[in-house]
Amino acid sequence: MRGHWHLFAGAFLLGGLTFSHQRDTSIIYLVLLLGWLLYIFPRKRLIVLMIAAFVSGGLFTSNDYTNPPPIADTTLNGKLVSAPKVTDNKTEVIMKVQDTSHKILLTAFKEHTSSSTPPSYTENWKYGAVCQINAPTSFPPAATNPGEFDYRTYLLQQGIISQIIITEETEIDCSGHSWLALLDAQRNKLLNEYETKLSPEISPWLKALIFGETGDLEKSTIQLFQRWNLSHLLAISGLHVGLIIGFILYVLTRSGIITTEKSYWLLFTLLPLYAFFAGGAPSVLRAVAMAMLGMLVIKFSAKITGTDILSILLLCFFLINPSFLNQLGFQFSFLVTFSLLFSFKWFKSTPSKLVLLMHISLLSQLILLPLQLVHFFQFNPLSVFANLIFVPYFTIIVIPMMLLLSILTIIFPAIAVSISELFLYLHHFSLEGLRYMDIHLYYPWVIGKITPLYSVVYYIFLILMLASLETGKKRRAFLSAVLAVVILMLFSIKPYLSKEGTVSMLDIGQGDSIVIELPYRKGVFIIDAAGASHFSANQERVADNIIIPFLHSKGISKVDAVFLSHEDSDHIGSVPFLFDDLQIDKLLVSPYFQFPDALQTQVLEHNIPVLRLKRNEVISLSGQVFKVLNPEKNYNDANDNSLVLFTTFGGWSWLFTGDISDKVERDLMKVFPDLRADVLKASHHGSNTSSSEPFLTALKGKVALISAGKNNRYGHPHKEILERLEALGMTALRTDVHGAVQFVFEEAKGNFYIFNVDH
């Protein structure tokens, strides 16, 4: 068994992946297992054990995340199994339902966003509290667009099957707590003390790097670290835990307070406590558990390798909590650690510490690359060099300084404040350097959401590269590395070889946003890009959460043209937030389009050409011809001045109407009596002010696309419009019901598909 635990852990993992994914993806993992078994074929005993581990992994980790079991009871009893998480506008806690394994997310929103305290009834939300709830359950929102973060699946993968929004004190009654609640109270007290005694510039960094609380860090800073693949520095990992262990051992042994042996036992006792105080993230648990096992191995001189220790830990984590398989932090932590352990011989042959650091940085980036493409769709090649600078900086200066300040703030707060001011000067300079790099050197490679097949083939070549380096076969290692890069390049050019194009009506709520991708990626166009409601505090939410992720998931970073039908926010509100993440070649608007200030500023700053179009103009973009049918005159109304565009995709004729009213529809019928359209983008979100019966009858359409928010306050689409469409034999496809709607087409044929799995 010794030296082979990684085989069982790998087989167990493959079993979980095989049984928890769709059939076409599962076949890939099954083939990978068979190839692995053939590789070790002479060792029959290992093969039997690997097959057993594979089946066990499937049984322990498989779950159906698309069909969560409903909870029908009006009154629910359970126990709180997490500490309450308090944010700017809500408090959340997880409850395990009595006599089941089901978990529910309890949420209480603050009555006013300006309120500084949560609702009073959340004071009893403590670890181990027994609660009775009389409130309706609901499913968390699922993703309704490709590329969008799926909150429902995210919760289901943690065993949370539903959500309850608590709005009144009478809906919930909680009492009691466990000993973990006492620890949580001490943790909160300690965090509050740091927040009180230290400046608002330094306390967020201390709380993040020592206690795993990143909520107080500025959003722009977190995004900056994400863009440069430095997020691992903000998450407590083996690096942090190792530095803390080394610091404590140095202080205890050098001071002569206790012996080295007793220091180890003290650490063995304190590390689980620190894991709790640090938030209990998977990376923290992995680092702490590995450190504890490592100390036991040293203490008892056990003959066990680091890979065996890590493999046994991996199996234990999966058996205790199968949902760890789907947690990104867990995946990152174990994958990087495994790769570093397996490359130990290669690292030993490095001529200098600088070269060693380069090797570690490069390997860490390469090993995580497919996971980054699955979740974030892009990779920053220069992030390797950023890691060479900032990993040593955080290792040598930032983390030790935060650890020192965490102690001094409690014992000598005045000294801590003085030291923190000196540190802030250096840290500010470092962050400004990273921001400078971000402005001038950020050139991400937007590849798209990589498929499992490409990921598996990439990892095969990467493993061959590492194996060749271990044995000193540098030429074979170089060839394997080249082939791994080729795999990524082949995936990135796939859209340019595909004869299929798409027209996607995105579900952005109450508004319009349509993305057109021509076959062979000849051109990408956007017709409108709605923003969040005027009443939303986060105006860039739709751009950041829906439009940009959708485009990046398809490997799109360049848009050839954006048509803006008219200036209402529910059609153009996201446009100002697209320029920083996308290359937009031109904007096309009507002669009467009035640029809002925010959009005008971005257009001037990015020097974007603006073309104004009017009736009967024909414009060809990358071979796709659009004819402009409206406006011909100024209606003195933004809606009626909407651009109306006519074109064809896959042999189907399309009419995009913006928000025109029935008055403009009558004008169009007079000027274009022979106008026909197979697909109509219904005007004004299905309002009864448009889509008149004469107009629909004249078009002789097949499909009406309606973009409207779910349960919107306007009642769109209106009932009479839906009845009118049905009477005329037109199929209504709606974002509020179907989620994103996609038309996939080739030169002379096409079909509609809906994204929302609930329908």
Given for the second form:
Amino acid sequence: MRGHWHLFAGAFLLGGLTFSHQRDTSIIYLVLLLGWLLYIFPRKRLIVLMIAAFVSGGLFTSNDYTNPPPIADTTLNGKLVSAPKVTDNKTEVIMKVQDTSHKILLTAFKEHTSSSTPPSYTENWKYGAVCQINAPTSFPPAATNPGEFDYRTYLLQQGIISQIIITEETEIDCSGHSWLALLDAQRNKLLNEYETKLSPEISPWLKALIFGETGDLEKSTIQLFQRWNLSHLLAISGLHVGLIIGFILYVLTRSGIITTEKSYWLLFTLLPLYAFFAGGAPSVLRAVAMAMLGMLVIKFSAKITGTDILSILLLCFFLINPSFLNQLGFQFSFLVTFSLLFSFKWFKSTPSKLVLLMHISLLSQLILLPLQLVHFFQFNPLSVFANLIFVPYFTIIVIPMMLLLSILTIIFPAIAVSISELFLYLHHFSLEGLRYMDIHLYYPWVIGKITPLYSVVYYIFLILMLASLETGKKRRAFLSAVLAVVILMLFSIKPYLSKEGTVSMLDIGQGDSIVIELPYRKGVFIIDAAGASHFSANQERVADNIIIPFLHSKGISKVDAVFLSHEDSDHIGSVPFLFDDLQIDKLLVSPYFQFPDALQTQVLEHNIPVLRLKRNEVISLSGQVFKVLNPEKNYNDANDNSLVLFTTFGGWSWLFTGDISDKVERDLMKVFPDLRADVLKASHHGSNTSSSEPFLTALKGKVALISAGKNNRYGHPHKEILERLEALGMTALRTDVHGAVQFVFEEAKGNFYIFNVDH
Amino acid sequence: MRCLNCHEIILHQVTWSNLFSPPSDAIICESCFTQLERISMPQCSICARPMARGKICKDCERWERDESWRGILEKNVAVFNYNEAMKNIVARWKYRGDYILIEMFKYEIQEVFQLHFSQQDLLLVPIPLSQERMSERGFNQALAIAALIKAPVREVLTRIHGEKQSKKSRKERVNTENPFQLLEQVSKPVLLVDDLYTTGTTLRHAAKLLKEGGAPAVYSFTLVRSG
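Target state, the form predicted in complex with the partner chain; input state, the form predicted alone:
Okay, now the whole complex, with that chain kicking things off.
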């Protein structure tokens, strides 16, 4: 056993993956286990132990996340099991329902007005409070598009099965608290202290790097760090905890207040407290637990290896809470720590500190790559160099500086302020450098959402490469590295070899957004890209959360043409936000299309050619022929001036109508009496001002696509239109009900698929 | 499991190359293992002495220049350098009778034998001890090494008691009478086995007898190449 706990941790993990909710990939992990068992075949006792670990891993993680049991009661009793989290617009806390293991997320939005304080009743939301709730439970919003972040699954993975949105004081009654609430209050007091005493440019960094509170950092900075794979510096991990331990030990022993021995034990008892103060994220827990075990091992000169400690820790975390397996921070943290430990021998052979740093940076990027691709779909090859600069910068300067400031601010605030001013000069300069790199050197490789099979094969070659480097077999290492890259390339050229094309009507709420991918990825087109609603605080939401992730998850970073039917924001609102993340070759609009200012600026800045099309023009894009049916003349109405496009996919004829009214429909029938369309993108989100009976009858369609928001304020699609479609025997596919609707086609056949399969 | 050499608990170091492997049968710890120095390339093509450049070392050149010794020993293959750690281990093994210590070289001995001699059908002949030495030491170190190799072993040599080799200078060693006697004729090529190769005198004396006794070729295999 000694020295080999990683074998059981590995088998345990494989068990967890095999029996997790993604059953379709189980076979991959099962094959891996069998291969592994064959490899160690003659060791019968070990095989038995490993199978036992595999099975228990499966048992521990096989909670069925897809169908959580509903909570029927309207009155719920429970206990708050987290510190309330207050953000710009809401307060959230997790409640564990009495006598069950179910957790519920309680959310209280701030008053609709821009009041700065959360509702008064959240004052009683304290760690450990006992609450009685009388409000309906709901499922948290789930993803309705491919590539979209799935909030419901995210919460489920933490054991949170539903959400209650509290709107009235009478709905909730909380009282009492546990001792953790007192700690939480202390923490808030401390954070408040930093916020008031330090400049608003410095306190967010202190709060993030020492207390794990990243909420105050600017979103653009967080995204910048994400793009350059530097997020790990913003989340408290082993690096931060190690520095903090070193710093405190140094201060304690040098100050001469207590003996080395006593300071050692003092630190040991303070560490769990720090884990709480640092926000208790998975990476913090891992780092603190590892540090404490490490301290014990050193103290008692116990004969145990680092990998054993980490493996046992991993198993313990699982036994405490199996949902850890699903948490990204946890996966990142363990994966990197394990890989650094395994590389011990390789690192020993590095000639200099700089080379070692390069190796560590490269290793972390390579080991996290598949995870990165599953969640962010792209990879920035130059991020290795950013890490080479910023990891030492944070390790040597930023984190120690924040530590110093966190203490100085309390003792000598005046000195803290002047030091922080000095530091800010340097920090501004460093961040500007990164921004400069971001503008000039950001060349991401959009690979797409990698599948488990490709990830597994990638890891096999990566491990082969590292094993070869370790044993000095340079040629084999190079070959394995090449093969690992080939795997990624194979994955990214897969769509170019596929005879399938797709037409996807995305569920972007109230509005239109349709993405067309031709077979063999000969071309990618977008018809409309709706924006967020006017009331939304974040106008980039639809572009950032739905359209771009959808395209990137499929490995698409280049769009050949974007058709803009007309200038309403529920059709083009997201277009200005696409240019940064996508290469767009041209825009196609009607002659009467008026560019809104925001869009005009972007089009000029990126030098995008604009083509204006009118009736009877035929345009061939990458072999796909679109015939323009409208407009012929200026109707002096944006909706009626919509581009109407006719084309065929997989032997089905399609008509895209924008927002035209029945008036234009009548014109179309007059000019094109023989017009037929198997698939009709119903005009104006299924409004009763369009889709007139004669028009629908004339088209002889089979399927009507309706893109409308759930519970939208206009009542789209109108009931009479749905009835009309049904009477004509047409199938209505609606984004508000079905989520994203996709048509997958080959040469002469095609099928519709809906994202929300429960409908 | 404790290290055969230093008796500390063996800590198994997991690295990329043994990530999925079952527990190894390592009987010595990582730090003792790293103290052992394998003979590096390039080396003398006759006696396996590590050299900066050249093909044959000065010593072997001298042997080969001598009409009566030329070609007597085809080639010597050795596994380890005679560094401080090795000296200590060999001393404990050979002079203080810690017989089991040879086990820690088992894998390397087999590996080197495989690498150089696996293609040939060889007869292993351990360098014998005199009766006096044998009763003093309790085991023949050369036979202990030969026993680890998967090839037929035959003790066809005996030794007339003389002074310990390690007490003599090179000149004295080279010019001594042949201390061996051949017990039976051999017809197969022979691989002589011994613990040390210092000047090569002992091995060449034995080789000469074997060649005279019918062996078509004589090679040698030693645990250590010293000097």
